[in-house]
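Take a look at this single chain, the form predicted on its own, given in structure tokens.
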Amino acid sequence: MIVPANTWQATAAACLDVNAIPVLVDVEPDTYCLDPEKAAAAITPRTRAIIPVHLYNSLADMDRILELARQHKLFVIEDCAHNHGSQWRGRGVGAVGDIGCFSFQSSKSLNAGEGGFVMTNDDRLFERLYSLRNCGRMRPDADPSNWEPVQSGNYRISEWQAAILLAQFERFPAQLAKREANMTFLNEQLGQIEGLKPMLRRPQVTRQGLYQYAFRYDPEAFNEVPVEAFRRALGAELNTSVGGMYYPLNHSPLYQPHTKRRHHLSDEYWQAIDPKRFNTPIAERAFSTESVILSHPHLLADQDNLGDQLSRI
């Protein structure tokens, strides 16, 4: 399965968990999101699907990578975890591949402290994943002919989730739509200032959510201050936390293949899930010089307390 380096971890280890090698691809360098060329590259016979993430505040370029599949003939699972809101020429992120992943841990934009939420369109996957979410069991008004027996657990949301889900929809799209407005700001702003680059937003998407904003520092445009000495004086400044990037996965100290005897199938198979046999230098270079990233909740303040903290970069 291809997967790209800058991601949180779950993405590449939901692949070790059906004995899938997680293929670690390089990111593109504007949006910090799978690069579609360098998928490209990295499918063989072997591939079965792409999961392309849209991380932060970038969606991946789905227009390519629905052309990869439909060549390939592989299936494409958005991991929306990031997300939530966004559209991709129209179309709501999660419907536009086959499967569609999002999470509702604490710090999303929606949340119910944790679990999350898969969609698809297609009828049998449907009956799939309603049985792997419910130990297996066939959903009652199932058509038989789209549904197998699957070993599965209890993948279900609480009713109390649930709850606390449904009431947040309330207010979700006046706050989808003032962070958007905020995010637009923010990248007119920070376009004026060297050394600092907003993410790129293509024109394919026509509606932007976020789990949190990032943009791009230059250290050689501030005397090559390292990027960290950036995010905290930033942090000082705003009285707040600013970050960076995941650490890509193949140096990522919370991804760890071998340290699970369980996942030693046989020494082919060992050696495959090696995340350090991948070279990323984007992914690495976004990690180590180049991101600062804010929280969403900054995206719902007034634009003229954004334009105040501004001021003090």
Ligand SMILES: Cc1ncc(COP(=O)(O)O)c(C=O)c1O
Contents of the next structure:
Amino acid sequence: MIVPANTWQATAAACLDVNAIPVLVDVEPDTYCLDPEKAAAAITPRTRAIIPVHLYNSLADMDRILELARQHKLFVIEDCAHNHGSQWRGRGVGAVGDIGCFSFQSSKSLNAGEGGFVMTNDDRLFERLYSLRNCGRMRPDADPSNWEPVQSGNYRISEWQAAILLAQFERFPAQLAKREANMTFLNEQLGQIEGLKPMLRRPQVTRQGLYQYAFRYDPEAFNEVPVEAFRRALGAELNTSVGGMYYPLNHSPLYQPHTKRRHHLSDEYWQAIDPKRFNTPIAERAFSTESVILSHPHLLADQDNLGDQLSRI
Ligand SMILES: Cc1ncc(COP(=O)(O)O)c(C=O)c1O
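Having seen the form predicted on its own, could you now give me the structure of the form predicted in complex with the ligand?
Expanding to the full complex; the earlier chain stays at the top.
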């Protein structure tokens, strides 16, 4: 399965859980999402799926990814943990590929404390997903011709969590619109500061939600002040924590497939899941010298307040 090198470890760990090989592919320099051309180069006859992750304030290039999937008969599983409410060509993310996955863990812009959901338009996949989340059970109304037994466990969200989520849907559209307007404002304003660059928003992105807001920093324009110092200084000015992007998974202390003996299906598999075998220079550069990341509550500020924050950069 093709997975971008820049993502939370869960995206790749989910592949290991089904005995698949997460093939780490580098990201685009201007979206920090899966680079479709590098994904194309990584496809082999054994590839089954592409997992684009819509990260920060960017969406993966779904036109190109769907084209690749059609060409090579692959499934597309969208990881939308960061992008509740975003749209690609007017269609909600999660409904663009074959399957969409969302996280409602407590830091997300829609949250139930913990939990998530998965969606699909395909009847067979739907029954399969239902069974996977519910100890292998068949859905009571399922058409048996769409169902087959599967080993699984309990991945159900509780009614209490669902109720907390449903209540948030009332305010969510207004929050989404405010965050999007503020993001556009920040992109315009930051883009005018030499050495700072907003992320690319492709014209196919008809709505952009976000969990974290990213922009790019060029140390050369700031007397080679390292990005960590810039993040610390900005955090001190804004009285908040300002971070960088995830460790690329090939170097992440949180992605260690070799620490679990159950992943040793064969020597060949063991070698194939070694994250260190992948080369991801763009993700590595973005991580170590470039990315600056703020959390979504900042994007709910009034524009005067954001302007004030910007004047401190
Ligand atoms: C990109 C991405 N994928 C998957 C997940 C996993 O979500 P959860 O923590 O709900 O399992 C996260 C969580 O932070 C994430 O950021």
